[in-house]
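Let's start with one chain on its own, the form predicted alone, as structure tokens.
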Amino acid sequence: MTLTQLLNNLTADTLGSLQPFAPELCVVGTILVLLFVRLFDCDRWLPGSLVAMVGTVLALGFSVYQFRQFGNGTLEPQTLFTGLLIFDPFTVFFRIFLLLFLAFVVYLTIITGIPDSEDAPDFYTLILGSTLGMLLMVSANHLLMVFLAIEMTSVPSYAMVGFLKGRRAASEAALKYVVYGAGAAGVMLFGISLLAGLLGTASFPELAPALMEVQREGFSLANPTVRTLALGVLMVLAGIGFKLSLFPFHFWAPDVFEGASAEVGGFLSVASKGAAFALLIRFLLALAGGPGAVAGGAQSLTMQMGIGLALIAVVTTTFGNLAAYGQTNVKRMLAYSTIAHAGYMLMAVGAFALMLNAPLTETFTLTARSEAAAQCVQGLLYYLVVYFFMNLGVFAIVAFVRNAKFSENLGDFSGLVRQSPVLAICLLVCVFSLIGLPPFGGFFGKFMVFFSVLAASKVHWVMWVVLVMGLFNTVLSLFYYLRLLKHAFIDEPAADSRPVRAELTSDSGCYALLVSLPVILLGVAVEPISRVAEDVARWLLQA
């Protein structure tokens, strides 16, 4: 081939790659234009808050446009930009929920004040980069793309945390966040390097293929070429498993969590979830070659690993219940929550890659597997999607109460119902889907992910202890949820603390209510969202 003919190649791969990444770019242009605003002055008259919200829904309007296309047939999965990314319903999915959450969040900071008018374009500025890096994530192809998505969500993320000007506890926390990010990024970074020095690619599609050549060799950890590529997955995972928060790799998530102003936690602990729960579920995918690959050595290593994530996940969910007990700061709490939270979601993910590549029977065919491998997908995408709402709506909750008592500990509280009766009723609704009690959202989301890890149990008898632990978690987690309800609902207020204010009809009282009305419907009408999750899972699996 000349160099003319690849120039020509590679300028139509690109024109062809950019209709199907045109909400990243309304990203990129929404930056543009924030750093425009900033550079001359502009953002006393065309406020920074406009403009990202301007844009966000303006991607979010694409997203929803293309998913509408893959579902009605007229678009197809394709790679993007020489196979780097992959455009296909899984990442459509994700795009519209990182974007729906990015105006959901978007909308609280106009809400809450945080940022000030002065520091708006750059705050938007790096919530909208660390968003283009999570929308990277999801559609990510490639080892060097999977590196180049998680350092563009993490560098913004490390400012956002210390934003809070003047603060220490925001600096402490940045730096402690930059500190850990680095090195999280340094060990997948050589991982990645293991990877593609051994297999020769460092190309999703290629990864099982080459393994199943390593295998030829003799697929044991006798030999050493099998032990450096395990070494390298786990690298790898390592710094996946760092933007989850998982354990051993939480350390960072209360200290950042306290620092940071709630948005910011918000944002974090839901976004960069997501992102990296589809990250990962695309890394294992590309391991295992699919569910239906021939089984083999490469095949037992995705089945040893879902075993490691699923007790990674019942370690990581006690360590955090057990942890968020002790806590009297309601951010920091949370954090330890979401770490527990994480551990519930894991589950599903280590029951997926237990059922990629089971044993198949007479009673359990190629197909099956297939079923039930999209239905560990299927749960977790729904579990995601109730705990947008409901883990948003706590912090936006804490938001509101620190604005009016400039102080985030249990006892700022203390008679929330008797005082804004809106946001204790909110409040009550989140953090019992948080629990996973019924009717609500959150029950139906941890019964579609214990359900994925009773038939991952047929596999692997250790699902069994899984699936336990999970609702011996489950069962944990109310003492300390209880805490923050008693001091909401029985506790009186202290006699010199400020009042909170949230009428139904204040912005901050509806504002409790977008978030609060979705995780009850969510429970009682389970099917439309479940479906849809089923729909693509489906579709990832059968790509």
Given for the second form:
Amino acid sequence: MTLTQLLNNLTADTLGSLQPFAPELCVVGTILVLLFVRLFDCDRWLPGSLVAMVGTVLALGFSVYQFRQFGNGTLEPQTLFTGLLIFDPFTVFFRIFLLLFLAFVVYLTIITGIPDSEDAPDFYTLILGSTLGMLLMVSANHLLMVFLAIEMTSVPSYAMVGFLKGRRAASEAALKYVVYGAGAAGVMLFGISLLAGLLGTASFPELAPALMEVQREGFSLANPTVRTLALGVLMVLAGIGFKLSLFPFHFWAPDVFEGASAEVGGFLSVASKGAAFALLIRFLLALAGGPGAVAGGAQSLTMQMGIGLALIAVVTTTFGNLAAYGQTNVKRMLAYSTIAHAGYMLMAVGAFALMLNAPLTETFTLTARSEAAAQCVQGLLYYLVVYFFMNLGVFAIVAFVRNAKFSENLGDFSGLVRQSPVLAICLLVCVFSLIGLPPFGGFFGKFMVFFSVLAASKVHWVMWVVLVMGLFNTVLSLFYYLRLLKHAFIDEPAADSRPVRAELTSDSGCYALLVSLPVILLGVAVEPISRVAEDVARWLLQA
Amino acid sequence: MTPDPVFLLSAIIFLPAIGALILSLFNPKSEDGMRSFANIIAGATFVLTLLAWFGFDPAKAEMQMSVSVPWIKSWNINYQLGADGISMPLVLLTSLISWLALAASTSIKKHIKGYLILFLLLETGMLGVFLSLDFFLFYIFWEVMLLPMYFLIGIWGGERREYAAIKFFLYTLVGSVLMLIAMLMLYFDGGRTFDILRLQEIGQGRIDGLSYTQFVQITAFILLFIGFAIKVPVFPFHTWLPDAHVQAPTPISMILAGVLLKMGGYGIMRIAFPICPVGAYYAAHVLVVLAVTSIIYGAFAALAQTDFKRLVAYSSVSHMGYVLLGIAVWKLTDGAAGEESKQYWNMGMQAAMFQMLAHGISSPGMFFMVGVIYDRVHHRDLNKFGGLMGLMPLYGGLAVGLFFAGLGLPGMCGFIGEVFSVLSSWNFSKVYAIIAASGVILTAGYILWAVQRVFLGAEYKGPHPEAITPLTWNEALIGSVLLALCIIMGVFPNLVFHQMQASVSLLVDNLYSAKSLGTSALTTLLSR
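Any chance you could show the form predicted together with the partner chain after that form predicted alone?
Time for the whole complex; same chain goes first.
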């Protein structure tokens, strides 16, 4: 192959990749516009929030269009940029998820006015930059991209956490986040280099075949290659676990959530978790070599990982729920609650990993196995969609209350129902959904996750423990969630407190409704989103 | 002549919820308007259930007015409703008690709007539980009740309301979490269906090639039973009840005692026993022991109370024990004796149903009567009453009548259920029957003693004697309706038995044949 040919191929590939890459390009363009707006002092008449909103909605439009193209078969899954990224319905689903969430957060910041007009372009540049990283995370097809995307997500979010300048708590939180984040990134990079070095490749589709090669020499921890490989996988998982705030990588979460503004907290808790889960699924799938892979050493590796992840999930959930119990700061409590929810979702991932290469039997055929694995992903996706709304809803209401009272303690919520019934009722909906009670969406998320765990219990008994502990945790979580509601509904407001004013017709009232209505809808009209999640999961496991 | 069942049953369930939605639009200041509107909604719901009852044929044992509309197709979850002789009387009871409790809500003064909205949402949940035939839907309605109940106790309750509310929530949630595990197991192993009728067929081994293993049957039964036993409540799981009943405001205590407890019994009869007959049969002995313990323990605990409302609350534990006793006396014997013990069990089941209905009338009546006097004198200390019969003759008459109904005086509703339940247990085990029967004496003891301390005697000894005023016509009406029902059910028990006889017998037949079919299936299972 001559150099010209190579260059021609590269050009063709790059140009061909640009169109599927449109949403990301759109986000990049918006970031540039925001920077120029700042540079040429146009931000007096062109608010940064508007630019960010328009850019996000445009990118969202592209993604929705692409999703529909996948739906009617005019678009096929493909790799982009010489195999660095993968473009399939799973990617597009998460693009829509992330961009829609970004749009919601931008709208929220417009209402609460957390970046003042002075700082707005900076803030939106950061948040868009972080989202760009997440968009790359969900389409990563190469270990190097994994690292780049995670870093691209993390660095702007460090700055966003410390965005409330002059607040000690915020600066402290940002510093803690940076230190932990840098450490986790270092560990992850080391893990990636171990994997790439031993397997001779860093491209996702080639990982599984390379693992099969290693397995020929015998797949046990006595084999030093296998030992190092396992270490590498573990280190990569540690990096992802940091993003997901899984036990024991969760230490940053409470401080960061307490220090950062509620808007940023909401953004981090949903968007970066969603992206990290997408990445985790892709990584596991790459290690397992797709649903059709035969039994072997790699099988036992993914199965062990599945059991390990499920156990981590149990510990994470239990820890999050127990630690949340003693909190008085609502944001800190919610931080522990997000840790617990990451645990619930990780249970589905654990079940997925366990299912992926589970031994086949007469009744448990290849199709049945990939169906079962798809069901796990479906549960995860549905949970994420519900989590999007319920968690954002709670954080938004915290932001509204903070705007009225300038603090975020449990006591500030006392008597909320007397001051602003609409906020209180939306809080009720979101919190009950977080507990996982019907008829709210959270219940169906949990139901689907627990169903996949139950299905996985046929493969390995440990999932029984996971199922029982997961459900037991639902009861545990009741205490602290109800405490919040008790303050909002049963207690009388303190006599000297500033009232929260949010009528039904006010911006904040409308926003709270806008976010909590889908929580109810997702609990009543389950079919549409569950069907989409099912299709996406099937597409993912078809290949 | 009867309306479309989809419409009718949906209207019964969702009319209160729609009413709650409309109520939220009311001006919070127009309290009277909201009260009468809620009353109209509850009354209309009662009329709708009556309408359903007119279209209901008690001679038919199978499900009637069945409705099944796909809800979540990819999970095979249906919006499936229906009524038979077991659920129909309970639906009537629910809408009636709800209406009466709402009418009794005049003592609720604060935040009336929120109260009425939550009350109506609660009614939707309760009716939904009794009418749904899809396990998933059943579960959802079961949980939907939790939210309003928590706030109804937590906001409008007595001095320890928050504690009682969270205790109630917690216990019920533990129960429903266990139920959820069982539900998932049954769904997964039952060919992915939540249809209760189909799950029953699978569980009874009436479908070829699809059955639950013994492990699943027993595990699922234990989980389901604990879930429902918490609601009933059966002895070791009852500790939420005295707190919740005592702290709840009077109308909510009426609902709790009149309807919520019946859900536990209904769940055992509709779900736990028919779907897991193997597990149920193995557990029968334990269940009888628990039932007898509940009867005796509840009665002794009631004897020891000085709080009037707490006494009534413990009497519920005792009385609901008879329900479990009637359901649990399942004994298999071969040959002619087998037919006889089947008849006994049938009698026990009928008695359990009757006792649920009887308790559903008498217990709200007792709570209401306690509430009436509490509203006046603001205390419930049994030792500080006395002489009320002279001061409030009408109240005294109604109250003593209702307490006698609870006592199980022949000619009143409580008698029938208790007597048949104990009779049927004689066949199961004479020892337990004797112990259970002696519970009746204890019951008479605590009720007569309470009546003596509260209504008889020369004079009223407690605080606020000046506040003792005669019954309002509203209170008198509610009390007399309940008392009249107690007497009618006691004098013409066949009116009630007639409604459920066919369905209960069918259930017993099915379970018996499932077991006898299952003896072979069981041995194969055991030999595996």
